[in-house]
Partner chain sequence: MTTNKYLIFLGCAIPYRVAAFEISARKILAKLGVDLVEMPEFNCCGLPLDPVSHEAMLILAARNLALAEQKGLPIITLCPGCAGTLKKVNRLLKEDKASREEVNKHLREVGLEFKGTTDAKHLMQVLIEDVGLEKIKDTVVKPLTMLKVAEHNGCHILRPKEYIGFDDPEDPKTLKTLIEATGAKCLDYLDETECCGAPSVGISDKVALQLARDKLNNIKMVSAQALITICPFCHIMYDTNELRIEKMFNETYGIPVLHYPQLLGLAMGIKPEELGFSELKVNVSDLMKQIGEV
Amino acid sequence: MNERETVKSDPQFKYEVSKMHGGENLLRCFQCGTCTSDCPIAKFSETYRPRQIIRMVQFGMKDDVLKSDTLWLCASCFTCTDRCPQDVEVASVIRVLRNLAAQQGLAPQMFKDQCASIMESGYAYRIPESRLKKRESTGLPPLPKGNAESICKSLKGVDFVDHVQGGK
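Could we see that chain alone as a structure, in the form predicted on its own?
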């Protein structure tokens, strides 16, 4: 970003997030950095910093945070939440942000494809026919059938699924 570019700010964004389930303690964060220093993803990524994501929300950088690819790197291990001295549920805030991004059609294609696969087959990834044949030729038992019907029933009405499946 050069000097002339200005970051569009939405001062109400932090309040919007703090009113959502999982974001209630967002405003307690005082940027100590514990979430980032203990995060297993941050240890191996030069870009993923939970503290920075929280700060962007606090500064009202709604468009930047919702469009950020790093938002989708969280492993949802809850280490940040468990260690936060202010009881900010950082992983839950990130879930809230992902849901907001999905509502705007900003979920990465990989997540859309994975969701579609789960809903169609019961598996997170499509298993190529060649792999199934290879299992059979080597004497391995067939893979268990995924229960897509049960999964679809369980996930009926889940906003994230609805949004990534068709932008509903």
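These figures come from a predicted structure and were not determined experimentally. The term rigid core refers to the most C-alpha atoms you can superpose between the two forms while keeping them within 1.5 Å. Positions refer to the first chain, counted from 1. What changes on going to the form predicted together with the partner chain:
Each of the two rigid parts keeps its shape between the two forms, while the smaller one turns against the larger by 25°, per C-alpha superposition.
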Given for the second form:
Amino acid sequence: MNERETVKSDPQFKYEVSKMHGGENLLRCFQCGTCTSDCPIAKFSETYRPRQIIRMVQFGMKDDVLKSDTLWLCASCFTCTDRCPQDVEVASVIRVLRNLAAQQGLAPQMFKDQCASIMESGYAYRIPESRLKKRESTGLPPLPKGNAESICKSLKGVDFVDHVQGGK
Amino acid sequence: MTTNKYLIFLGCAIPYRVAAFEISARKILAKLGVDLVEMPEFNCCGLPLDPVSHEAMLILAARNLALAEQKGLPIITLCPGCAGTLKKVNRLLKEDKASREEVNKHLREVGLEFKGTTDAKHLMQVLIEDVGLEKIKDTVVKPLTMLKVAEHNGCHILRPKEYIGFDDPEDPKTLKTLIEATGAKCLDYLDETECCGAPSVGISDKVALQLARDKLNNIKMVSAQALITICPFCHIMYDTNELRIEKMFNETYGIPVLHYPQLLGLAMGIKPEELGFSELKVNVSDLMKQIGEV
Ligand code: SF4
Ligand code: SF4
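Could the form predicted together with the partner chain be given as well, to go with the form predicted on its own?
All chains and molecules follow, beginning with the one already shown.
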């Protein structure tokens, strides 16, 4: 049978992204490729291409974009944002897409761990006791403590955070 | 507003694994007469969660700004990631009423409120804008004229330009100027402003380390005796990971990576033992010999 592969497309997706903070100028992209050619990650990754991601969003390829692993490669260096001739905040568009992917449960484990750690201690990493002792011996003042209860309470109702907390 | 009193915001990476940066920064700031007050309580600036929840990032950053407002002090950070985040959020919430109201709904639950009455700056910005170059030069008692070094700024101190508004991201001069204030020569090299790759560690170590390798190759090419950084993450990439990169790609560098306050500290005549040099991974003994600190 000669079945042609069709790409699932959501024509509303580009509007959904443009409505979010940082995604506003998405539709202005005229595909010049400056973002990809200046992207330090694209220089060494065989798959990561910001221009292509922007185009896929314009085409409504929601699933393909949100499920793609390469989305998480961006180093958030903002070179693309600073150099885009059309004022597309490329790095922020990538962030919007990652946020949407995270809402679907697609965030890498690393982010869930950091979120859990912040809610427990205020710090994104679990700082070992030995480090705290070493601070004292090198004459550094005690590390300010996190107020876990207050942190958790102020983050209540935030989608990703509730997810991490619920999944604990 | 020029002040000499700040709330010091350490961030997460520095207390976790980059102690030398804090040790040396506190030393030089004391010498320069900058007063540091510790944060009353701490939470992450929010940047690590921005990729998964912009909203969580805004709330975490605003919590810190609100705490600083209560203290009536501006924030100084050592990490450009924290500085960039606090600055961006401060500006956004000052300008955008709807976002501010949304964030304040969360903060009011815990008795806090963002009012937009304080400021956040990175160490480098405090040094150049508030302390001033002349005062820094005045504290140099041991000019490091025998040294030729390279600098790496890191992205978040400069980009995105529109929100950060500090120096020129395409041709940054501040760190170079601060380095030359110590008497050392700062060399130009290829792709100086390119990212170190740190944020992609854990997602693809291979890609991230290739970025750092590329930079180390360019730095080696100009025969820099040391690399000077002002970001804990960039420092981890070049110092902590230098050996790993050498092994992985069959290269040899042996380039010591110093936090800028360590360099300035040496020029101020502070002993290396007091500047956290023992925390560095790449061997610094040759460098120490060159500057007469054996
Ligand atoms: S630089 Fe801007 S206009 Fe050019 S392809 Fe990238 S997003 Fe589109
Ligand atoms: S912010 Fe991301 S997409 Fe843009 S240049 Fe940097 S790594 Fe590439």
